[in-house]
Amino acid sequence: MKTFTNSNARDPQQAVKLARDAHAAGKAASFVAGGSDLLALVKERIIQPDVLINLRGLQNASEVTSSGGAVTIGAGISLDALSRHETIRTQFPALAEAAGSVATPQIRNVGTLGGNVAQRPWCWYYRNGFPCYKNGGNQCFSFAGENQFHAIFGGGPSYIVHPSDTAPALMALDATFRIVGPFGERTVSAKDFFVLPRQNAAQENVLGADDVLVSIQLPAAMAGARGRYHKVLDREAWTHAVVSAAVVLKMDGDVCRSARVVLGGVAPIPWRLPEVEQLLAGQRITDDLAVRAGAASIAGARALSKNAYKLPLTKGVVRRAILEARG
């Protein structure tokens, strides 16, 4: 492993400056909070930083605060703390469930919300140094190769799937991301934060090399809102979702007034299903409607040679998540 130096940032602006100074000096710099994904990337020699910029000391990095009903979550909060926070559990249960489903208790104790959202793909070609699109090459080896866990939506030129559990829940909750970078502060909606390969094959979000994800804001929970996150794994031990679904329903009695349905594990970004949302809006959530919503959830999907099993699995996950959200 390459030798590196550590720098502790006291605020986001200093973190950005430390990164810019390192890059100006011809050094590779990486931000680190929990570091679980970063450590794997370093071990796999995908990145070799000269400088690690520690974000643990940022003010309010791990706090959950409320103002006017909106809730702001520091990007440095651990996934375990997020999953157990009373405000998140009661007002945004889909996010609490998603955070609590990540990896293992050990990883949830150190892994952060920001790191989970911004983690790199776990495609075996990318992680094993193949010269694919993600590694600066000009082809996706999974398209004609081992693609059992790859995308059925939004693929091309790369067919990776976004590995985050919390990202689908954040998109379903209409989250906003606060970013501090070289040119100041900006906010980006969840729908604009994630980037398809056809927009930029080299990365999965809009974060630049010198950008720091500081916090994530959730709008005030709607009256009658109910949410669930359901995830299917290929094994019980630590792994990522084969298919997952975050569902947020605004209920008026047994009638759904509006819905948000977002898939994970099936696309290079969290994959929202507006047609399914329209199907649910204004309707009583019956078992039959949930089945029809599940069937509609795979409209436009394109399976690769070895992942067609994700089609019926997606239908079942969406149906179940809707019924669980209904209560």
Second form
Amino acid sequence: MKTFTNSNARDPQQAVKLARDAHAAGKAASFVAGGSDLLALVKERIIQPDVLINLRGLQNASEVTSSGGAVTIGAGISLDALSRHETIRTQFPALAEAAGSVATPQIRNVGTLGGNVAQRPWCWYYRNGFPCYKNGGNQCFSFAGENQFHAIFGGGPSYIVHPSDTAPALMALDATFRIVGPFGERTVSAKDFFVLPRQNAAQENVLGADDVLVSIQLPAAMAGARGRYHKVLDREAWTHAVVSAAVVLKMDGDVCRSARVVLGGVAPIPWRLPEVEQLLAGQRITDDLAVRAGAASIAGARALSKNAYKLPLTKGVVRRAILEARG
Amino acid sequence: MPALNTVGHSTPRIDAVERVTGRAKYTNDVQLPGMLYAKVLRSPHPHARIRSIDTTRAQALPGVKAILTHETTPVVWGAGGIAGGQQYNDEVKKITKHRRYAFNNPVRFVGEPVAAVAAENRHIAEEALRLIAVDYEILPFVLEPEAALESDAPKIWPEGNIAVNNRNEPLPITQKRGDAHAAFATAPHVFEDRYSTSFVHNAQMEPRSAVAHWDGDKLTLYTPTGGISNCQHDMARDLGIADEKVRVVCHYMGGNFGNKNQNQDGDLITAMLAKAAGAPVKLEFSRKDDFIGMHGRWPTVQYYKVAVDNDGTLQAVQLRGYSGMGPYRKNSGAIGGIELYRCPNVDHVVTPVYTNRTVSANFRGPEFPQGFFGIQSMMDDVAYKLNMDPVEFGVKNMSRMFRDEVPFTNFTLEECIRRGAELFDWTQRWRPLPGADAGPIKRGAGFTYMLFRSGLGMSSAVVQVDANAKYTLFVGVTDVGAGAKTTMGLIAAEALGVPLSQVTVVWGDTDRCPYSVGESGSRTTIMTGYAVMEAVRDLKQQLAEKGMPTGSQTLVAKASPNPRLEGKVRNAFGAHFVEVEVDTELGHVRLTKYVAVHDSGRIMNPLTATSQILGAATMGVGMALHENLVYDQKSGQPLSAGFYYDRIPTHLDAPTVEVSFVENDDGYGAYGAKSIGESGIILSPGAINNAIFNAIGKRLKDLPITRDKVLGALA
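Return one more block: the form predicted together with the partner chain, after the form predicted on its own shown previously.
All chains and molecules follow, beginning with the one already shown.
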């Protein structure tokens, strides 16, 4: 790895300032929280920061606060703590389940919610240092290459899939993201937080080089809804989702008032399925409806040369996640 | 078989506490005063000629103490590439034309060493690598063995891409009996199919490492090796010095699985850097370096043609096989399996082929898991097509003599199969109609059987006793994971008639221990164990003649027996039965029952013997369902190096295996012990695949059986 210096930030504003100062001095800077993924990228020289700005010392970075049913979660909370948090487990179960499904216990102990949401792709071309869009190049090697784990939705010009387990759950819960940057604070909806490669092929979200993701809010309207995160992975632990689905159902007795269905592992961003959600809204969630929802889930999907199996897989995951969320 | 006092009783490893408390000193824990750190610059290209290397800027970096390249150091790594893949053969190494150097030009695979640096710390060493300027002329490359044999394929060696035999001739491995061609013309049933297996890395927990230092003209090398004697001899030969000028030390190692009974290029490079720098040097591979810089299992393509009578009797088996060796023939590239069947007509042709991939060589049961997967899937399929129960088809056609000619020292294969079928409840779990379960989650059962070499051979041991009746056993084992230190102690204690606590075992140091055959081929217990028995026999005779030593005297006995089998073949036997649950909607395969029955002769230590089967079966799960070093076809770059992308099984993926031993003592080896370490992995890929067929009614033919293939077959 390249030699770097470490700067500890006390608060988000100082973190932003440290980043701005580093950039102004012509240095590459990266924010680090848990570091479970960042250090691996540094070791492999996929990124080569001169300065690491450490967010571990930020005040209240891992707090969960409730207000009128809405919940604000510090981005620095560990994935393990998030998965065990009483309010999250009972009021927003899809998120608790998603956090608990990440990688391994060791990684969940150090990895943070913010880091999980903002982690870089696990495309093997990117991580092996190919000069792709994500590495500052201008092509996607997976398109005509080994694309068995790549996108069936929203691809082009890059075909990476978003690796986060918590991101689909957050999108299904209508989460908003509070960001502190050089021009102050702003709050961004999940819809606007993640960006498709056709908007910006180099990154997966709107965070600028000097932006710190501080906290994530879950609205009161989603508290207590039924939820499920169903993750399919290629071994029993420590892989990202091949396909996953976060399903949140607001029920009225046995009728679904409204639904959110968001996929992981299939697109460069968490992939929401509005047509499937409309199919479920106002209906009793029957086995047959779940089958139809599964079938509808791949409308518009386009397989690459080696990932056509993701089409039937997605159908199956959506069907099951809906039935499991229904309970 | 009468019970013994010490051997045969479950005994914890004698070094278990050191290992689990972190006190055990592995190679990477060795720290020497003034030690430097090494890094290896590896080829980024699958095939390229080096026009020039400029190390000037790296030399000028403060803290850099030595730099080696193919220009400065044209040293042959003898064990890295041998005509015919014949390890431990100095004569063949001498005549080998397709030689592998420590640094090669041209470079022939991504990851091949181009230069090495020793520096004051590993960061300086890494920086220095980046300052070495290499001018490459990119050459065309080829990754797959069949493609490498096409007439317009790029030539990896001037003579072409068929890996040469021990006379430097580009000829395949052949085995013929009877007239298969004639049998295919007349037999009532002839079946043909193609199977393939992938490159699977040995993937030890401990990445490759080495520490070398020179005291005058004597080298001490700390390295994770399963064969200190072979490593010593290889190092001496490569460096052009006498064997006694090399001391190899390995007290603890983090797994072998078949690629550590020679010196490795990292050992040679570290020793040469230490010489050049005049200081001790440590080298440790990253996980990625380990995956592409060390070897793995050779991938294969297997075309079978099988002729059967109406009653299910095998008439002919033909195999046309291709093994991808990487650009050097480090081992044979054979494909095992024909020997499992009694058959009058056999036509077996296997071509080992050079490719521009990471080198393939020994990995736990070198040629058998690939070949047994192919032939046992093929024969399972034939049984269904004849409306026969695969177990009955196997029992009817299995070998009962070696190559139908030579008797075995004992034969329990049928007993292994029958006991396995009973423990597994085969008649209940096996579906006569494959894929018949209702609903998306379907179960099925499959089985395979095996025979595996357990031959005798030369090894050595020394045992001594002092006036306090303390016994010390010197054996050249290192314990690659199978528990050899403990096993040797148990055998000595048994032969001496004393408790294990009265025997001190000294291992892993060529300056202290006699020659040992090396822990590969599942032969340490058989060969070195027998040498221990012989040494004890000698010591007892001396004791009878001279009485116990007194004062500071010791009595010492050494044995180097080389027992032979005349007119017989000695094999271990086994059968695995697997039940899987296939989620046909998600393409997920889960193992729900696993029964392993083995005849490994008398079991020395049931605790570690059982662990060997569990570990091997789990590795087999990885080979069957997960692992494959995926290459980008356009660039020739490996994409899935490492534990994450290669999907190595985790603890949660390990099946619960019920292990049962058919024990006996055929009168050979140490108390009748036969091979065990490799045999478990040989059976699992085929058994899992056959169970998948029974569950879903679709025959999968290419390893690993990943989700895309399962869903593809069901689509």
